[in-house]
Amino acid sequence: MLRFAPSPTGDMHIGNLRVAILNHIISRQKKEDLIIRIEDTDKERNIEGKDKEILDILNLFAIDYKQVILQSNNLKYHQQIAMQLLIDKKAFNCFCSDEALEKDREELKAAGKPYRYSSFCENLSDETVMNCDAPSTVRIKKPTHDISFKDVVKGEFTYKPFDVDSFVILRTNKTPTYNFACAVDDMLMNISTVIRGEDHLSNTPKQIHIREQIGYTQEIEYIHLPVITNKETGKKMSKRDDASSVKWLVSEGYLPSAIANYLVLLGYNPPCEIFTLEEAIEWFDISKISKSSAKFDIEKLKFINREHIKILDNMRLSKILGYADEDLGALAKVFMEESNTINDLKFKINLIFGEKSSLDGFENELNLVNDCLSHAPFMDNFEELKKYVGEKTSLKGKNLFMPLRFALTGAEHGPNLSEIYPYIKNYLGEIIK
């Protein structure tokens, strides 16, 4: 079993959706199921709506997935789990303020150390614990052996108790943290990989130190994905990045195929450029990803796009454009040198069909081709049809030429005309307005 584990705290980046595509490839490859966990048990953080949001979003890519299991549902296991390893002397009761903690933190720092948990409240007395009715958090005890384990990608780790420490596991108000939560919840769900970015390396010995603890000796495969990085800052990419976000990405037109295709490419070298998620199943090789960040090249991304919009079916395409009619998805791909997204397609179309402004320098020419095109009989041929023009309007040369391509197109520049006619001669009547 896999796990694809976000959290509804805001808009699907593209670290999370190469996170998520990455397990549907694997999860078909091992033939394993790839379940859905919306790690929700941060209510303040949660944003009402970004759950459906998620599951839009790996709809729209095909993600293929077997249930969906929302993380705070399982809130009495991760409190069973805590009490016994409370009675199991594995974990203890901190009554340690948000102020003590922040001292001791600012304490270290000032000395130039790692901040790590004082142990002040390790070895309380029951009777002391009993007694006492401060908030508490629960905190796991450290490990007393080093923790290794090794990353397909990154290789061998290996983290020292200190590096462990003894870290809350329940808050004051008995939620689970985030690392007791997916420990234990790895370990309901029979998880047997988990991929995911490598900014979650520091807490895997957390997680495998809990299950541990718990007495689950299964062992868990770590695949942790090395980040994607801005290639003109060379920064990780954030939100203030506008093409880390996924919504924005499908909004500006770019295909989830081609979004997928490039996703898959990052770090990895394939045996072709333009591909599918269902042709990458047959040749993707996880461990051959980069350990090196990767760089998020916008260009190439839109050479990817236009690649799989040449590729698209005619009427699909059209569809795509709110249209359908295999001649306007034809009609689209005349434009594709000069394009690199549906919005950049779309606005190409509109300008065909749309209200035409005056043409500056040509007044009084465009009047009289757009009369001329208003009363024409039916023609198959462009030459025909600009002949035809010619002699009814006595334009010639660049009077004829300029005006014609303007009521036809709605620009000035593009194609040539004998190129686009073909698949706009049956709309003539709503182009000519």
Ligand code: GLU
Contents of the next structure:
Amino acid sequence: MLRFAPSPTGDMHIGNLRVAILNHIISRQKKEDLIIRIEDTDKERNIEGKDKEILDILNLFAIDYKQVILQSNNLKYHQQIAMQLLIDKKAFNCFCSDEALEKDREELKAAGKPYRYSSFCENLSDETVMNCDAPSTVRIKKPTHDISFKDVVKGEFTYKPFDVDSFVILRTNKTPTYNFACAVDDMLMNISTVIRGEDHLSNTPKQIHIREQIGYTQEIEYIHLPVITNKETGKKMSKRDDASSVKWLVSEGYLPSAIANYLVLLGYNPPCEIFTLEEAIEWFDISKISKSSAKFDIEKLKFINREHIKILDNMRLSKILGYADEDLGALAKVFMEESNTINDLKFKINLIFGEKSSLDGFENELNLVNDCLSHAPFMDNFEELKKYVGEKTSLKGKNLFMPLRFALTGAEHGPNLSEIYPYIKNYLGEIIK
Ligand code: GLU
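Moving from the form predicted alone, what structure would you give for the form predicted together with the ligand?
Whole complex next, starting from this chain.
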């Protein structure tokens, strides 16, 4: 069983979508189910509606999943297991106040040392604990041995007990911290492989330690994906980069199939550049992903988007553009040389069918052409139409071509009218208004 475990705390980041897509690919390759676990235990950071938005995005990208689980529904298990760890003396109640912890943090910082818990409450007697009314967290005791694991992409890691530390597993309000809820749920759900972003690498020894203390012996395979960076700044793509939001990319007219293609391509050397997720399932080998961070290149995404638009069936493209006629899909493809996105195409098609302004310098000629076109009989090809309008209006050269192009397309420049005309000839009544 694999899991994708998003937090409903903001717009879905492309890094998260990449994690979801690779989970989907690997679950299909391993023939194991994928479940979605919405990690909603941090109530303060949750944003209403984001869980639904995440599922809508997964559906849009055709990511198969077996089940959706809300992590908060497992709260009773988190609490029971924390209780058991307390009974077994593998965890302890910590009464240290935020102020006291902050003071320790400051002192260690001033001494140039990393923060670690002081162990102040680790050996309190049961009696002291029973008699103390102050709010308490539950901390798991730090390990007594090194914690090692092998990441499929990033290699071997070993963490000292000092690095794992005695960390909080239940907050004062008795809700689990991320590491605890995640480690327990991965165990309860019998997860075989965890694929997630490398920002979680340092959480892995903590989660392994938790499961070891519970007595769970089944190993989980870890795959941490390198971060996606902004090509210009070299920094991790953040909320400040519009393109980091999947919602934004889709709203800008990037096809889900193209975004998915691009995200699989990041840090990978595939046998071909343009592919579908179904095809990637055949050849993708996650152990061959580059260890180093991947640069996000919007120009490359534009190229891939164009290629995916070109291979769309004309009817499908027409529907994506808001119509339902194969001819309009074919018409859109005539504009592909000068377009990158569905929005660019919508803009061009809307110019053709929309209200047209007047054409500077050719106002009278445009009136003549429009008048002529609105009374013209049906013409099968553009040469015939051009000849007819030329004869009827006595316009020639630029005085004919400019208004004719504008009347038919709403633009002053663009692909050859002879390429456009076959797809709009049945719509002249709507175009010439
Ligand atoms: N909720 C965490 C996140 O969105 C999940 C990390 C994990 O997959 O364990 O980053």
